[in-house]
Amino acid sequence: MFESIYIETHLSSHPKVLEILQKYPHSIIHKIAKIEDVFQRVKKPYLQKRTNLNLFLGEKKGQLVKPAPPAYGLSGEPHFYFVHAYNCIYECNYCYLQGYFHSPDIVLYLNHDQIAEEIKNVVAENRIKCPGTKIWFHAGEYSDSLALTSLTGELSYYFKLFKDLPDCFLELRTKSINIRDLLKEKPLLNIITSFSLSPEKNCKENDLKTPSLKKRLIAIEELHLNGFPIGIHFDPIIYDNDLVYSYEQLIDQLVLSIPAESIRYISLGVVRFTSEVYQQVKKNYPDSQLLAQEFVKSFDNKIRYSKPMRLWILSKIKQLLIDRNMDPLKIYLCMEDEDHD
């Protein structure tokens, strides 16, 4: 998978970096002294990811742990994002990280003791400003959650972390369906894995490279079987003339595999982009369907379809979810201020 691993010298005889070595022993070997001197130097095409991929191995430095935007999840409750990795092995053409980085090279940060100290620190500090509230953090903000658990090894250490903080909750964002490493844990009530979905023919077309929604949905099926905590989001919602039947569909198959009131929450965000990716996107994918639909500047200057349409979307797919039993009160909006245009 990679052409070349770099590796911060001082991590060099890291358990974890000599047991990600002995899986690429073809890899070329670059001893750096930190990622910054090497990722993101020169600047390599998104597209590249296809042919030539490289894996950086080291520790993050600076904020570990960060607020989280505005209806990123759940109203009501503090919410954060971890960083433990940056980049991801899929190619959805819609992901912001191709305008995000100047590389798609993997970086994987090995620094978990230190980011679990920072989510500590942050709990203290909320349980002061805000006693009783519940405290939320997310991984996968620039990575998915789940595809490089594997070689990572990282879940045990996040089951043992929130283990001792009953009050918080950790969600695992993916699209992924290695569930291997997970299913080792004994499931905790406030860790979520949280699955994004397409329709079928979306997932196709624009979830490139990714396990297709059968693949997904029986994932969900295992883990739920297994007691893990299931959320779901359909974002990006991608309008096509077949919007309403695709959904009613993608809601129908999802429920046969974990009943409606096992859903812990649901989110649903609408295609946007900022200006940057809106380029690359364009750039990168000038024939895709994505392109199809008009798209303004909205409230956040991110791009998106319309302020009447998006609400129309986001009004329906809801009002399915809801007619299939889905409680209302576990739907949110990701991402969307009905306030502004």
Given for the second form:
Amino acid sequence: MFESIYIETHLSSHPKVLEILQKYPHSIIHKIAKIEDVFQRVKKPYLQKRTNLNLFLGEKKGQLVKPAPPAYGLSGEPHFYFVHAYNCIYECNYCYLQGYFHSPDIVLYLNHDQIAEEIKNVVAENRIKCPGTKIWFHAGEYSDSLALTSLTGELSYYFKLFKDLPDCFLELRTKSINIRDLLKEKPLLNIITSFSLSPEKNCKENDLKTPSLKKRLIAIEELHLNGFPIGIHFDPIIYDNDLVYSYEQLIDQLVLSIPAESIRYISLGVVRFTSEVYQQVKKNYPDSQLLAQEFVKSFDNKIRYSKPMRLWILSKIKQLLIDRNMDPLKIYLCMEDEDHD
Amino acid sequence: MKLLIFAHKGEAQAFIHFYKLQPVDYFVSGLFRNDQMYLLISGEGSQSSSEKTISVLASFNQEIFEIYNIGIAGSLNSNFKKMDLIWIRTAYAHHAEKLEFKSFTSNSSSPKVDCISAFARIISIEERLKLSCFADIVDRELWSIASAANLYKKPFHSIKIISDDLSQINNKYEICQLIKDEAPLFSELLLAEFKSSLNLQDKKMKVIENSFLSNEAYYFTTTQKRKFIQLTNALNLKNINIESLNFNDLIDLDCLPKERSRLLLLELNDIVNPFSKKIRQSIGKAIAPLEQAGINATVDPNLEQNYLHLTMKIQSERDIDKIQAALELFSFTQFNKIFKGDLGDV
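For comparison with the form predicted on its own, provide the form predicted together with its partner chain.
So here's everything in the complex, that chain up top.
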């Protein structure tokens, strides 16, 4: 899987490093002073992940916990994300990661103790600033939260941390079905595993190299039956002529795996790109149907469908969910201001 | 026209002969042409190739639409052996012991091999292993040529033939002599690869596009041409054959070619984006009372903001009455609903 593994020298004897190296005996090992000496030194095109993907193991420096962008998660509550990995093993053709880092190589940071300290500091600050509010942390801003957990094994660490932070929530956002390590943990009400779902046809066309919708739904059912709280993201929603029908089908399949009232929240987000990512999509996936659609530069300079189209899509899908007993208060729109004028 | 760039004449000789290319009287030497292509002998190394490529592109920018760098390269990877023909994916550079951050990815369809352009000739195994962290083969010119192509926004492609691999490390004089001796063979193999690669599908698309673009019934501005090509590509992605669409009504229409082109683009856009058609129709219905009163109502072209821009001519009291009546009939609430996504079933 990994052609080369680059390790920060001071971590050479770190137990996790040794464990990972045992799993990839054929990878070429390079010891480097720090990840930045090699990672992003040259602009490595995104699709090279298909043929020569490398792995970097190191320690994250600088700001470890950051405020999430506006309209991220349920409104009115502070949201933060922490960075423990860069890049993803999947290859969704709309993914913003293709325009974000200058390399598709996977970076895994191993200093979870420092990240945990930073999370505690943020909680302490926010308890003073906005007493009584719930604070959210998200783990999958630059990577899939579960896809590599069998390799990295950090879940038990965060379960221990959030057990002691009952007024805080952790969202593990994923398209993965790698739930083996998660099932080893005792479910916590404040750790929510959220799955990104699209109709089957869209999954096949756009969520390249990800588990099928069917498999994701099985994973959702298994976690739900084992008591793990579940969130759902219909994001990104990509328009096609059968949009309403295909989302009806999707929601019907979803509520067979987990009853609507048991879903903690559902976010809806229509496909969007920064200009740079849109250029990358054109370059990387020139035959994608996605590119046959009409996009405009929207209110925040992101490339989106026109506003009437976006709001039509969101209202239709929201209504489909409400028709199937989903509480409207649990549905939120991601990166879209419903009343934006 | 294509611009083909080679470092040495030896690598280019089969092309010059096959395409009957004639020298061009130009202020730098090594430029040839026929009615289909230019061919430039850039000389070896980044400085010479950069200078010559940029000067040719500056002089013949309007004629040249894509660039090919063709020539020999050394292998950095045991998978690539002498005489292997390789299409390049990404060009990197290593200048004076430093890596260039910028890389340039070619427009070829699916190559998987990267090339790093070195400032000096890379002979030793140590040097090759160092560069192998970043690329599979090494040359001296590609990055500079790709950089020039990027400057002029021209697509570029590159075909390389392996002239020396990891098992064959000689001193630089021996390698030079070997390469010189084998240049005619390298050139023939590169020519065969180049000829077989010319993409028939692209050619077909161009013919279809040209049947509209060169039709006197239409007149396309530069922006319209770009839009037309975008829409043709979008149709293609949706597996709709433009040849199967009937535009006879447009041809029979009594209007100026420029107006006909505008209507053609509108029709194509509606086929590609039926949702946009629905929005346009809804807006058209909402503003119909204004249009009927001779008021020209325009909306935000991106439909991001819900405003109307009205232009009208008042020449009499009657015009004012007409406008007032139209404004009373017009419902901004109804218009605004469109921007809230209230479009009914689409």
